[in-house]
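A lone chain, given as structure tokens: the form predicted on its own.
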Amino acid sequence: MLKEEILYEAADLKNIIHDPNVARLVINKDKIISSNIIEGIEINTESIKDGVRIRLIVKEGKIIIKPVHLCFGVTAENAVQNIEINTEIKKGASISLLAHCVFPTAKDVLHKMNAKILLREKAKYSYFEKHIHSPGGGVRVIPKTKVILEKEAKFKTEFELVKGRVGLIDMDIESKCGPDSVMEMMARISGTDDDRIIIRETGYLNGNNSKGVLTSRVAVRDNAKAEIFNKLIASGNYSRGHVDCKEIIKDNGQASAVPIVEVKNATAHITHEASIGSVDKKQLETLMSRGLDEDEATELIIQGLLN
């Protein structure tokens, strides 16, 4: 199978690769192997050391109906990939993106991403990022993202890494919310063997009536370790926020959760909850009474958490 075909198949691109109405950008290490730009979107790229710098703009008032497909992959066993992406969603514009990061044969791959996202007034941005790793755990993923939401902007992001070994994930995302804006950030990660998971999510509810939710769902088995740092700071009048972290551990897995909430305005309100532990005993007993053994029942509960 050609390298391009490996990425297309893993990222579910085969059905849309020839669709002129779907925007896409597919990168293998530092080479653009496929792209399509549609009306309302500007995508400019340039080569950098071991990667690509991307500038993505959605024009004012443009509503992009079909999801934009991005694929950042490395088909080699050993490589470094640097992705820099600067995104601006103009006033009143809307876009959703479906991104796949694919490392199917990695033995020693470093994937670094630095992203800046600016949502102008009443802009909407939805981003779903799915990782597909090799079973060997030879991937280090280090994404850093900074987001600014202007008045009435809406930002939603989901990160999923449940297929293949994690290796190392060290994720850092920060958002600053303007008046009447809404921010939602979700991470779902499954770790096995000696995987290492680090999540840092920070939200600043600076604007009046701004809202934010930070959610993490993590499972660690074998000797995997997870450290979750969720932080919300509310300073805007009547700003509202919630931090929700749930982690399941099995075998010799280790997990920690540090929810931090700061309220700097008497009219603001933030809540938080965090739980770490083994699978629920009652759920386990119920599934085992229906014919599953303990490992099968445990795995089903973990998948339910991650889904």
Second form
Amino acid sequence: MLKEEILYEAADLKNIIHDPNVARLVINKDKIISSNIIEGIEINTESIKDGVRIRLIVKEGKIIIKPVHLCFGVTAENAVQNIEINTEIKKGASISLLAHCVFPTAKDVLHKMNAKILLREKAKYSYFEKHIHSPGGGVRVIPKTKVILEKEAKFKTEFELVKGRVGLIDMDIESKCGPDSVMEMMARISGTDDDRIIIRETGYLNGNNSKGVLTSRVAVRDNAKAEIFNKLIASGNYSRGHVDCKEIIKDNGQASAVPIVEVKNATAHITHEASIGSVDKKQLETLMSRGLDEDEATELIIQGLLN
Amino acid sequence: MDTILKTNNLTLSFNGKKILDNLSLNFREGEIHAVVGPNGAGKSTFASIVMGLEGYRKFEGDIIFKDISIKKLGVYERAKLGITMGWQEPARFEGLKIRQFMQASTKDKKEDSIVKALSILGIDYREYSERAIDKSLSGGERKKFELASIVAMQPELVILDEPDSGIDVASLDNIFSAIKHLHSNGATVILITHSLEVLKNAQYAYLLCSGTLLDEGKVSKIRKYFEGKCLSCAHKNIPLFSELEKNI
Ligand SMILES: Nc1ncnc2c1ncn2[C@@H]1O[C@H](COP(=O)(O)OP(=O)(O)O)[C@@H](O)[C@H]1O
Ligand SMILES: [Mg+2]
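For comparison with the form predicted on its own, produce the structure of the form predicted together with the partner chain.
Up next: the whole complex, starting with the chain shown before.
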């Protein structure tokens, strides 16, 4: 199979690759192997050491209806990939991105991502990042993202490992929320073997009436380890936030959660829930009483949590 | 008819307090039984022991299912023998879709069987299949899905702990249809209840109080307790029978 085809297949791009109405950018290590830019979007790229720098702009008032597909792949077994991506969604514009990070045969792949996202007034941005890793876990993924939400902007991001082993995921995402803006950040990861998961999610609810939710769902099995740092700081009048972290551990898995919530304004309000532990006993016994063995029941519960 | 389940002198204590005290009950194959009694009588404890739930595995006495002791078996092994239960307060599963939950429970794994089991409870599968069994469902809805999953499992013995709790009057008939369906498919049903409406579905009933058997017999006899005509009883929580009356 050609390298491109490996990526297209893994990233579910086969059907959209010939669709002129769907914007896309497909990168293998440091080379752009396919792109399509549509009306309302500007994408500029330049080569950097081991990677690509991308500048993405959605023009003022433009509503991009079909999700824009990004694919950051490495088909080599050993490689470093650096992606820098600066995004600006102009006033009143809206975009949804579906990003596939595909490292299907990785033995030692380091994928670094540095993203800056600026959402102008009333801009809407949603980003779904799906990871497809090699079964051996020879991947290190280190994404750092900074987001600024201006007045009434909406930001939503979801991170999910769809296939393969984590290896190392060390992600750090921070957002600063202006007045009446809404931010949602969600990560769902399941670790096995000696995987290591580090999630840092930070939200500053600076604007009046800004809202933010940080959600993480993590399962660790075997000797996998997860550390979740959720931080939410509310200083805007009537800002509202919620931190919700659930981690299931099995075997020798280890998990920690360090939630920090700070409220600097008497009209603001933050709630926080976290649970770490083995699978809920009642859930487990319910499924077992229907004839599932303990492993099957545990798997199903974890699958649900990561749904 | 043959006995399918027998408990021999079940005695269980928590913190030195006897919750079940020498309880010996007999359940005939294919019949609908009721276990009634006031709050705190030990009904849910009885269900938990029969199912083998964690925390309810250390007790005196024995549980005989089809002539073998199941005392040492875990929940899964008991389920494999055809024993299952419905919880008084069903579990919530974050993110688990109704489709996944039903598939896991359904004996023949066929979608037709899922659709049919849910229709007995008055639920349209297509409408709910992708929804999660989490806090977005009401307690009554979860109760119905739980009962549907039991119907789909086709058990031989099912213990339903307060099958009507959280169920509105309009849905009560769905619950009773499911009980009838289980029965007509040969299952032995044990209804745990303090409601007369539920008791009426049974053929034979046991009355518990403070973890002991106070009386047993046909429903026509046991229902008298719901009319305030209780036997004098040396047990300390006999005043709780007034609660029974409130529930009628
Ligand atoms: N796990 C437990 N630990 C301590 N006490 C318990 C436990 N389970 C039940 N009990 C006690 O046993 C008694 C019977 O409870 P239960 O079986 O739930 O009654 P019922 O279902 O008849 O209302 C109650 O006093 C209850 O507090
Ligand atoms: Mg009870």
